Structures are given as structure tokens and as C-alpha cells.
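In C-alpha cells, the next block holds one chain alone, the form predicted on its own.
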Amino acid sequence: MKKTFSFPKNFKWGVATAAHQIEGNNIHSDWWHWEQTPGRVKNNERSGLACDHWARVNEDIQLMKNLHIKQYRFSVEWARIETAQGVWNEEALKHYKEELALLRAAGIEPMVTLHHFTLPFWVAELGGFEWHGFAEAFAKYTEVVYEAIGTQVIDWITFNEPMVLFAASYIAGVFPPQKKGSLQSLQVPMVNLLKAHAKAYQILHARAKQASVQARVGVAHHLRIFDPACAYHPLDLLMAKISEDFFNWTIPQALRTGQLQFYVPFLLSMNVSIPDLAGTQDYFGFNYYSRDFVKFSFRPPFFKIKVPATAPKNDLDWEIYPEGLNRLLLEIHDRYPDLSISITENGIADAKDSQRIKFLNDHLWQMAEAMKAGVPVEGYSHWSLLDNFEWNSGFSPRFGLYELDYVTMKRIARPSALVYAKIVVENQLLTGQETRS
């Protein structure tokens, strides 16, 4: 007997993108400058035209209409809007205003991200997230963006995946500014980001109130499952727990309490009170992709990440673990029962589109099971609308519901796009539909 699950009538089916990954020619950003040095991006690729979305907004909104989606999560690009300190690009602001008008005309609700990994080069030159003036500069940027487009936007995301950003930028050294420090070195960037979020939150709400419109502000957290490599090894269990608490919950807890706190003897000590931060999360946004198995190590940082050889994987060798989405949804609701939840990214690198339909179906069923258990999930945004520039992995990972020919820039709907569109239109899941396109 086939099972069905019907979603609420107002469920926000969506897709997600990020400016630097799709727009092209983001020449005033730290990433653009950083990419120019060979060896930093796979195959020495550079973002270049990316998907040429800047010139193809109309075409890409039509792709969204073909999917019948209700919400589009995208980012505006600080480096385009403020090309030098205090120099505001009115043409860029006009472009985003026109894009929002086109989305609204298409019946698609925007979810706008203010920062998705990239900084203006001038901010990076002043120290980026380590610069003492970062929060004030971000606050001014937020004010300018709201003045241009704010009344057309209800759902805002201040920052995308802060912990991924900091781990890649300041620990692994694979994102600019390409530093390799200790976990303790993250404190200054984390504090400055949280100060910036707090200021942006207050600005967005104050300006929305003045305009007599609604605003909801959150963060797109990246949450992972951290399981011990050996379920019976006490040190593996300990390090998995520490990894989960630090990576998944440090920032959400700071947004709740106003305190950036974390303590592990001999490894990490943070205890900073941040003004106006407490209670600055109106909904819980998060991105989910995979699981890590954590093994204790005697060398700093005292753990290693393992992926079982037999585990199903995507093209980037990330484990495909749909059950993790259910586990995290239940955990979020347990920790923050007063917040609605939006899945702001979920997707798979799958160039052949041989796994995406099953991936999509399996993850949506895990989401449905959580909703049946009372978890208030309000929306799901698939990553991504189309193939794009995947940061230091370059153009080879293919996350798109639409395949992109990077020579002609032609967009081609994959079979998985047709399946997703069917789910959106019917607003329900049916067992067995993963085999049909």
C-alpha cells in the first residue's frame, strides 16, 4: 500500500542560489581577487561569468516558474553594492530592485541573504571579519539595502553558514583569507559576525516597522550529524559530542542568549557577551547535506573525520544520509520549540542526475516524518536551481535541477527538475514517485 503525505497549503517550496556562484564578474569581491592565484580553486578555475545570471534574470525566473516554486532564496552582493568604502553602486541596487519586482510578478516570494561567503575586497583589505569596524560597516550596508529593496522582502538571512565560513577561512585555509589557525583563533571573527548580525537585526526590524511592513530575520546555519566512528569508544563519543555542540549549536545558542560561550579544557574557551544579540532569530534556517563520523586523535585538534567506504556518496564523496535531516529537525524543535523552521538548503552533487530523484524523495520523506511528529517546518529550498561555481571545488560539482552548459550558457532541465516540479504542484509525497519523472 502506497503512503502519502500532504503538506500544508502555504508550504514554501523553493530553490536557492548565491550571488557570487551564479551572477558572474563579481570583480570587487575578496573571492574574485583570491581566485586569480593558481592552485586555490580546483583545476585553477575562476568564477568568471559564473552562470551569467546577472544578464539572464528573466530567463532564470522562468526556470523557477517552470518548477512552480513559491519561494526563491538568493543573496545580494555587498561587493557590487559598495564597491569601495562609502561608494554605493546605484545601478546594482536598481538591478536587485527590478529582480524583486520580477519575482513578485511571477508569484515567487523572495528570501534575501545579505552575506553568502563573499566580502567586498576593501573590507578584506581592512581585515575582513577580524576588522574592528566590520559590524558597523555591515550595518550601514544593511541600511542601504533596506532603503532600496526592503519593503519587498519579508524573510531575511543575515549570514550563510557562519561555521562553514570560519572553518574554511581560518582553520582549513581553503577560503580567503586562507589562514590556518587554532579553534581559539575563531573568537574574534565570530564575535564580529554576531555583532554585525545583531545590528542588522535591529535595523531590519526598525525600518520595517517604520514602513508598516513585516520583517523576519534569521541565519542560514549549516548543521551536520556528528556520530562517533566507534559507538563504543568513549573518546570517539566525547569528540563527536564536542564537535556537534561547537559546530552546530554555538551560534544558535548565542542568538538565543546573547552570549558566545564554549569551553573545552586545553582546546577552546569563549565567553563573550554581545549587546543586543539575545533573541535575534525569528525563525530557524538551516542547510543540511551530510554526516561526519568522528574519531579521536592524539594530535590537535584531537579528532579526525571519517566517511565509511561503503556509505552511499555524492560526487564530492559526501555521505548521503537522509535520516540526518529528520534527526536534526527533531533536535532543533526540542531546543527551540518556539521557532518555526525553514530548510534553506538541501541538495546533491550529481552530474549524471542518477541519484538526485532518490535523494530528493528520501530527504523529503524524512522531513515529512518530522512534520508528522509536530515539527513546524514552513519551507524547503533545494540547492540549487542550476549548476554553479562551487567555491574552491570550481565548476565540476553539479548541484543543479537545471544542467548548465558553461560554453553556451544554455539551461537544460534534468529529470529531477520534473520530479521536483510535480511534488510542488501536487504539494504531497507518494511512495514510488521517486521512480517517475
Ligand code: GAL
Given for the second form:
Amino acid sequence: MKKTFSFPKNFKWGVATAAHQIEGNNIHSDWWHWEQTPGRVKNNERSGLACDHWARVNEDIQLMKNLHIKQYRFSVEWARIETAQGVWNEEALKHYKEELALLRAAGIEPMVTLHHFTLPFWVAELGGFEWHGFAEAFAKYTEVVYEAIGTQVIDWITFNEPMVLFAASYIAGVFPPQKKGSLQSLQVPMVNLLKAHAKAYQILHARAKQASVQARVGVAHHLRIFDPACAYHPLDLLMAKISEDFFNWTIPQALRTGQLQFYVPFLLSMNVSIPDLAGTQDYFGFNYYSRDFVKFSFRPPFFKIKVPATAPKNDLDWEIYPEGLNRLLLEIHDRYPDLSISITENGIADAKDSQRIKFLNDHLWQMAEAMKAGVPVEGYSHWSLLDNFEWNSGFSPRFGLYELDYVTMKRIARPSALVYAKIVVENQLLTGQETRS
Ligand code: GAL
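Please could you give me the other form, the form predicted in complex with beta-D-galactopyranose (GAL), since above is the form predicted on its own?
Every component of the complex follows; first up is the chain already shown.
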């Protein structure tokens, strides 16, 4: 039997990108400096011109129009805006202002991220997220951004995926500053990020109020499913639960209570009060990609992550697990029933576009099922508009609805782009020719 699901009229269909991954020539950033040393990015690639988006904003907004999307999530680049401490680049601010005007003219609502993984190099030199002046510097940057473009933006994201950023930067050592520390070493960067978020939240609201416009401020959390490698093994169960609590919920809880708190004997102990942090999340934004199976291990940090050999996977070997989106939506709503939810990223590395259509349909159906159950989902942004620089994995992972030919910089619609555009235009899902499992 055919099934349909109709989305609310104002549902925010979107796509997401991030400055460093698409703009090109982000020369004042920590990433740019870091990439220059061989061995850090796969195949020794560097972000370089990336997608040359800086020079092709018009063309890329046309791609968005072709998709008929209502919302575009993108980041403004601190390293471009404040090239050295206190040195503000008016040209960059003007560029973003013009981009916003073009988006508005195209009927596309912006969702602006203030920090998506990269820092100005001068901030990194002072210690990055470990620098005691971090929150203050971020607050100044937020002020300047608001002054330039603030009244054109309602939906803000202060930080993208704090936990991914910190795990990659301070534990796995695969992002700058490339440290290999303990879980406990995350406390200082987490506190500084939360302080910066609290300040930015207050600034964005105060400035919007002065200008008599609206502002909604959130974070793009990265939530994963953590299941035990063996469902009957009590230590696997325990470690899966600890991983989930720490990775998924520590930051959202801190935003709710104002307290960064986590305690596991022999592993981790955090208990820090952060001024003005409680209640600084106006909606719940999250990125969803995959699931981890957690296995107890006798060595610190006492767990290992496994992906079952038989699971369906994307080009980066991440498990494709659409049900996870439904599970997370129900869980978020259960924990934060007062917040509406925005899926700020979801997508697949699939160079051949052989799995993306099924991926899209399956994930959107899982989202629809949650909405039927009463979960207030307000929007969905697909990652990504176009292929781009995938951090330490370089250019080979292909997440785009549009394929990028990096030689000619031509953008080519993949079949999945047409499917997404159709769903957006019809504002509904229909079972039949598509592939719901
Ligand atoms: C997210 C990140 C994006 C993009 C995506 C695909 O974690 O926010 O910048 O890289 O993953 O891997």
C-alpha cells in the first residue's frame, strides 16, 4: 500500500555548508597553516581554492534555487573577518552582507554558524580553545558580525559539533592543534567554548532586541547512536551508556543547567559552573550521520568503537543507520520537550550517488515517523549542497547533491539532487518507486 506523509507548510527544507570547506583561500585560519605540513590531510591535499565558492556565490545560490530550498545553513569565517587581533576586514563583512541579500532575494532564509571548526591563526597561536581570553575574543567577533549582518539573520548557531571538534583536536589528534590527550583534557576547551557560547547568546539577543528583530540561538550538536557491541555484555552496555551520556548529552545538559558536569570513577570528573549559560538554547540543532558499537576494553579509556562487517556503509565506512535518526529525535523530545528541533546536517559520502537516494528517503521517513509521534521537527538541512573539502579526509569523500569537477569547478547535479528537489517542492514523502526498507 502506498503511504504518504505531508510536511507542515512552513517546514524548513535546507542544505548545509561550512566556510573553510567551500570558500577557498582561507589563509588566515589555523587549518590553512596546519594543512601545509604533509601527512596531515589524506593524500597530502590542502583546502586551497576549495570549491571557489567565495567567487561563485551567485552560481551556488542558483543551485539552491534549483533545489527550491527554504533555508541555507552556512558559516561565516572568523579568520577572514578578524585577520589579526582587533583587525577587522570590512571587505569580508561586505561580502557576507551581499550574500545575505542575495539569499533573501531568492526567498531563502539564512541559518548562520559563527564557528565551524576553524579558528583565526592568531587565536590558535594564543592557545585556541585553551586560551583564557577565548570567550572574550569570541564575544567581540560576535558583536562585529551582528553589527554587519545581524538584522538579516534570525537563526544562529554559535558552534558546530563541539564534541567532534574536541575529540578530533585533543584526543585523536587528527585536527589542529593535534593533541593526543585524555578525556579529562577536554575540560578546559569545553569550559571556554561554553563561556563563549553564553556570551554570544546574550549579545545576539540583546542586539536583536535593540533592533526590534527576532533572534534564535542554538548549537549544531553532533549526536550519534551508541549501541553495545554485545547486547548482553554488562560492560559493553555500561560503556555504551557512558559514551552516549558524555558525547551526546554533556553539552546540551550544560546549556540547560549552566553546569558542565560529568563523573565516572577513574575516567572523568567535571563539575564547573558557567555564568549566564543556563537556558541558552532556543531550539535543538543536531547533525546526524551514524552509529557506533561500543566494546569494553581493559585499557583506558576502557572502550573501543566497532562497525559490524555486514552493516551497510558509506564511502568513509560509516554505518548507514536511518533508524538512528528516529531514535534520537524521540530521545531529544523526551529530554527537552519545550524545544523545537532542527536537523542541521545529515548526509552521505557517496561518490557514485548509488546510495544517496535511498539514504535520503530512509532518513526522511524516519524523521516523518517521529513527527507523526508528535516530535516538533522544524527543519532538515542536507549535508551538503556540493562536494567539498572534508577536513583531514581531503577532497575524496563526496557528500554533495551537486558533484564538483575540481579541475573546471563545474557543478553537476547528481540524480539525488533532483529527488531532493522533488521532495522539497511537493513537501511530502510518497512510498512507491522509492526505497524505504
Ligand atoms: C560533520 C561536519 C561537517 C562535515 C560533515 C561530513 O561532522 O560538521 O563539516 O564535514 O560532518 O563529514
